[in-house]
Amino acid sequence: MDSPTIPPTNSDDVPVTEARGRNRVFVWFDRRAGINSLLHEALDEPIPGGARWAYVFGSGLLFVFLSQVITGVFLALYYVPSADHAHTTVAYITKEVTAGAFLRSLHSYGSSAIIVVLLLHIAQTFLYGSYKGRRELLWVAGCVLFALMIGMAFTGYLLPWDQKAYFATAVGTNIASEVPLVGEWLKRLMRGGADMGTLTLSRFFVAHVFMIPAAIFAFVAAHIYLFRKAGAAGPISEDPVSPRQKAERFYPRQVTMDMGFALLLIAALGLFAYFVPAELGPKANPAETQYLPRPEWYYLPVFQWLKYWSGPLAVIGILAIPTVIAVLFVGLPFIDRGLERRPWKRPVAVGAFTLVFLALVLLGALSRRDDRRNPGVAAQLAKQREETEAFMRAPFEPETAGSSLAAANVALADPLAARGKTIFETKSCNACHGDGGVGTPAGAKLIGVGAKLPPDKLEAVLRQPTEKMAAGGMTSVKLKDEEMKALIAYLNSLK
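So, to be clear: I want the structure of only this chain, in the form predicted on its own. Can you give it?
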């Protein structure tokens, strides 16, 4: 019997025919797309002084941002940016979609991870003096990316449309009204009107999904281009203009370190998302007057800072001081023109940076302490926490969209009911009882109320609520007779 034919192999023990097949495919793509030159351009970047773990934060930021984009795309497949449906769709993702809670948690924790890695990247860049030596535009592009990332966190915070998101964003948009001359205009621009509603959600959604990510991609490209143009700054002992230390290529050591850091981020985000899923509270109720909004941890220092500025001083605390700090921060490379990079040789710059950083940490800690020391605040926050946990344990409840749609169609067919619908919304009855009278935690469901009470009894209850209704927050409805008839006609149409 003849022995089997063994194909020839190359030095890497790969069959020559297989290797030739791979080479042909690579050569075919390389001739048409220039893959080889692109790989050399990306991987052969010289790093003065060699690879270091201190350089992994930039690549880590890019990785987490891409993770946010991917998870955000999948979440957007289910999300509806309207005040009627936003919360329900997020609840559906969290409670019904397979791995939906895990996916949403990855996205939620990813926003915090971006802030953490971003702060580490800024601290490393500052302490290493990597903004020196013809890197002014690189630093400015990084500052713009920092602002855009903060904007992403702010616009995404509202989208779940639960109590926490609604009231925290209401506080954030109210801050804009403190800006002299254009403050009220800015507030209306962000909200899409005087109050927060579907137009607010729509604008935040467009900014979060389209506008800000597009700007981030553009500035990431500019940041990378400027970085490659100026070159890596190297260790703190290196000359930022004319490096003298022996350079090492980006591949393979620095690539390996970057991949290791990315895997660490994957593991941390995955563990948090699996064992501590992101929570969702009850649907936003604008009529709730007792709710105490508290922002995410990275906004707590700002939240605490605003407590110290009120009345005429608000302009100083909200606009003047932050503007001065921002201008000094962005203009740092133009102010600190020296080539000295060692932190202990830059006591003023490093001292100022450390002072600002410690002040932010202190403000966040003070905010937590104030909440614990105030018994009323602590009790209310505990109650809100219990409501959130109860909502997370409760099964998913789909919207009664059919009832609302049927009521709207009836109202359109009956001019008197249509007028009553307008009165119902003008008097903010839908704030407690929901659009179409579907009911909310703050108000009873009104669908079918016409079948339970005749018009005269319904009018009497509206004009003089029972003790139980008054205890629940119901107030007397003061309307003219014609307006009351229209409102009752609308309530009768809610079937």
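Here, rigid core means the biggest group of C-alpha atoms that superpose within 1.5 Å across both forms. Residue numbers count along the first chain shown, from 1. None of these values were measured; they are calculated from a predicted model. First, how it differs from the form predicted together with ligand HEC.
- Once both forms are fitted on their rigid core, the CA atom of T466 lies 2 Å or more apart between the two forms.
- Once both forms are fitted on their core, the CA shift for H40 between the two forms remains under 2 Å.
- Once the rigid core is used as the reference frame, the Cα position of A54 differs between the two forms by less than 2 Å.
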Contents of the next structure:
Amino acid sequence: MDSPTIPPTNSDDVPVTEARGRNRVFVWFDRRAGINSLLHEALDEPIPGGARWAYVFGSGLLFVFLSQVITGVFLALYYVPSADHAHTTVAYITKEVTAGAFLRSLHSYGSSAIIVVLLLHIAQTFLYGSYKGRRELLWVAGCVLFALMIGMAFTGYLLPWDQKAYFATAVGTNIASEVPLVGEWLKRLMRGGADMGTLTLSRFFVAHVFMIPAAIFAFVAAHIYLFRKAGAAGPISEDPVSPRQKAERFYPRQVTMDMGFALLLIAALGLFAYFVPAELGPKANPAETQYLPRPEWYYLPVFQWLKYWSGPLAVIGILAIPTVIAVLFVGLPFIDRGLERRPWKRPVAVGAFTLVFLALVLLGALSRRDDRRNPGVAAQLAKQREETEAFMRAPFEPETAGSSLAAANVALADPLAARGKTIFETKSCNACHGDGGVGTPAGAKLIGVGAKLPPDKLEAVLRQPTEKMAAGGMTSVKLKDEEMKALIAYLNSLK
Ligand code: HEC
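Requested next: the structure of the form predicted together with ligand HEC (the form predicted on its own having been shown above).
Full complex below, order starting with the chain above.
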């Protein structure tokens, strides 16, 4: 099984003058950068028992992660993380940018691909007992990466700021508040306040684009380093500490298999992205009360699980049981110390793993079934589906100046009006009057209302709406005096 290899020496002992043509350039670089020994380090890693398709998932993950980084950078060229603009910029990417829908779909399906390949990678290393034999830190680094990837999926989901993103994240952040003692604080930390808005979006954006990726880079480096340090574990019949089977080098056969799998992943992602572009729904409307959020498929089991736990028992289901499972999972190589790797000789570990896996599949399936069985829910979900499809068909609509620049300028010029703007939004006035008071079919344009009604008249109609306002569904505005002043200052600033 021996294959041609790069000599493990550096080329310092070869005179440059003896090398010819391209080789000469190589020797020049190698003397300065040590390319030969780097390549040797990277490609000549011995694999006990030889190359196998079962080992391709780790590098497959690295590959999809790189694809996420690249597509993510391109998306970030257009994206603006604010409640006012996020949705418009994502709609712009989807509907206007050349190949924008394709790019966004690659990124969106990439996150699903990462979860799928991650599960395969975990299943393979678990069933092969590849965590055994001084590989505890390698396993723990992998668990951290798993958690970070889940974090990426969670933070990325909010960014398009459509109905689905907004309401699913509202549920997600609400779950955090179930944690005893620190729950409320945790929820406010994630949201950047009591409610979800621009501060939430910028926190999720910073986590998704800077903080978590930085941690992922660090842990990928640690994971690969620890993997190389421990050496490839090889097949299930192999001794994990001192391998006895004949080894094959990583290059060329395993590299070729890894690349084959990467190609398969590109092809699958490309086909999905091209034929079934990722959807974007209508912009998030916090005032909507009917919306039923449904998470991405890989969160469905968790979503279903949480339904079974409410009231005082919630802590058990939301915190205690997941913590126990997580501790057992992370602590696996510390608990399961035996060197036996054949799955059929490890009934407890493999049985528990299979059970958890089947439970996840079952929970996911039950979640789908619940939605189909409840006619009210099914109808609402169908309506949401239609709204999304209608939005996808509609042409791109740019923002009006009233909602964007003018509104941003208010915050800079007049802090009282800026507070009023927050009140305007938290009281959901924008649900009928539009962002920045541009008006919607449900409520009149408020730009210029200050010129029409002096402050005391304005206050009077807000406290005691006219018949026409009441007929349109506007109720009396109940605010403390100073908040009312701020709101009126904001209404006056809408010009
Ligand atoms: C359910 C929808 C709805 C909501 C929510 C709502 N309004 Fe109204 N509002 C209306 C309607 C309808 C009118 C009457 C429009 C007309 O006169 O044509 C109106 C009128 C007004 C007017 C008078 C406009 C004019 O030109 O005379 C003001 C000021 C106003 N709203 C402010 C607010 C503020 C501030 C809030 C948030 C606290 C709010 N509205 C929330 C529907 C709404």
